[in-house]
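Next up: just one chain, as structure tokens, the form predicted on its own.
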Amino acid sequence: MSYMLPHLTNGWQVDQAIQHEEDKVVCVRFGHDWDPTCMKMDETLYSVAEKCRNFACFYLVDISQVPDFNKMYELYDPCTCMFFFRNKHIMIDLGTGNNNKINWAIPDKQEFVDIVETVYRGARKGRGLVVSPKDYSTKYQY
């Protein structure tokens, strides 16, 4: 479903999307359209875009076409999702140790809506770090 979401094709477009959105969280998925992990994440993004349209907007960026942010945001994973609000990167504590981004696909749509809503509520209050409603640590998997 990546063809249904807006693609940003150069660094300037990414900067403009992040800088000029005043009232919404900007969710940017960095990755490749052909990657299976990104396909799952794109499916989730597309399905929640309508529910979250009042407080979030979603963009896709191909990291091989737009390599400008690869070093800055450490985009080494096949699929990475990051959140911005009023030109500020919003970090999210998912329990994984990496608070900067989500680097796996979240197939559960309601789970992702909850994350985006939490980011929005925290960012509106001026918080740069929000705590995820669900703990994604591997502490309980063993």
Given for the second form:
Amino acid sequence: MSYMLPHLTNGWQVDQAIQHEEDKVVCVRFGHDWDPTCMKMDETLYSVAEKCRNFACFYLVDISQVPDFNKMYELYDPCTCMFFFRNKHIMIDLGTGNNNKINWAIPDKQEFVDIVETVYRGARKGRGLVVSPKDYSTKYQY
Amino acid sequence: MGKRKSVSFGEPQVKEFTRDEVEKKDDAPAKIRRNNRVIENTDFDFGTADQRAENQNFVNEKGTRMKTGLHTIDSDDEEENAQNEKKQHYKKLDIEKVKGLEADTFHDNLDEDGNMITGFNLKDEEEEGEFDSTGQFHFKKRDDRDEWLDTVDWKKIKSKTPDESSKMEEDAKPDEDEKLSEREILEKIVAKMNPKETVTKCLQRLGSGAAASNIPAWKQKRLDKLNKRKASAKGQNSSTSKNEVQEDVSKEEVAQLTNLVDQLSRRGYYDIYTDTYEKIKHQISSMPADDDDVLDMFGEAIDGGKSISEQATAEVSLSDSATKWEYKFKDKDDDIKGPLSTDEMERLKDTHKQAADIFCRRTNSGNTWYSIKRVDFDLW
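Beyond the form predicted on its own, can we have the form predicted in complex with its partner chain?
Zooming out: every chain and molecule, the one shown earlier first.
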């Protein structure tokens, strides 16, 4: 469903999107449209985008087309989701050890909405780090 | 690299010992060689056999071998240690006997190139203490004298402390008497503002006092000077006093307004400075009426100690728009309890011992249940 969500095609557009959104959380998915992990994530993002319209906006960025942020945000995974609010990067304690991003696909829509809502509420209160309601420390099931 | 020269030590020299020589060698004590000078036993002084026995067979009051007093873990009480410390008797090391020391050949400890060099001797160490014949270093006892401390009159200070401490407590407590609700504060702020004004502009207007007009500051100064000259020429003071009164009034207004705004920002409402008159009015109208506060769960003083359940039901019936939570013990339970308000959930989280087992979700928010520990009720 990545053709339904807005794409940002260069670094300037990404900067503008992040800086000029004053009231909403900006969620940017860095990856590729053809990657299976990204496809699952995009599916979740699209179905959630309408529900969260009032407090979040979602953008997709192709990291081959826009390589400017690869080193800055350490975008080495196939799919990376990061959250920004008023030009500030919001960290989420997911229990995985990496608080800066979500680097896997979350298939459950309700979970993702809850994460975005927690980020929104925490960021509005001035928090730089919010605690995700679900613990993903056992994400890797062997 | 050049060719390595081969060095020959000649043939190994084997000395054959006779049986007598070997046996003799066992009896004599081994001698240590240092710098090719044999060190004799008499160079060391470990004390007499009695002194050594005293150290080795030491038993303290409790019957253990742990030493008390200075240089132990328990030696934190300085006064006690000063009393217990005996004067240590040791034989002082004769510096002359120590070989290898050099005199200070450099003035100011600087060599020809201007680098700092310390002479190869023990002069600096000698200033701080002395060596005994075993080589152990003993620090000199310093008089910890502080000139300022000598001038302090301890009796005067003791009489002051009870009053001063109470003063400090008073300052520490912020104006708790003035605990107004957010709505009341906003109403008071709005009362001072003009339409289409932000809080910052309002403060500027009030702060500038009488000079709210559009005259630039430098021009205003000149006008003031002119007025003053005129007034003094005529022998009047009335015009200046009017200005002063106005200034005092606005100073008070500014103080009040800053106090109100400060109270709001302390409650977490940081955007207040850029909010306009219209926005604050809108917020007041969207906030619940003040009557709610009387029935608040924590308003026990007003209610006269209602039971928690009564208060809870009262609150539930009033605020239907607040977020409601459902909870259950253990994920697989079907017994869903609730709905509870956010405050009650917070209390549940604090009081319940096995908080990890409780799962909660907001009412009507799908099927995912979250551990109560990870949910931050502060945000709702």
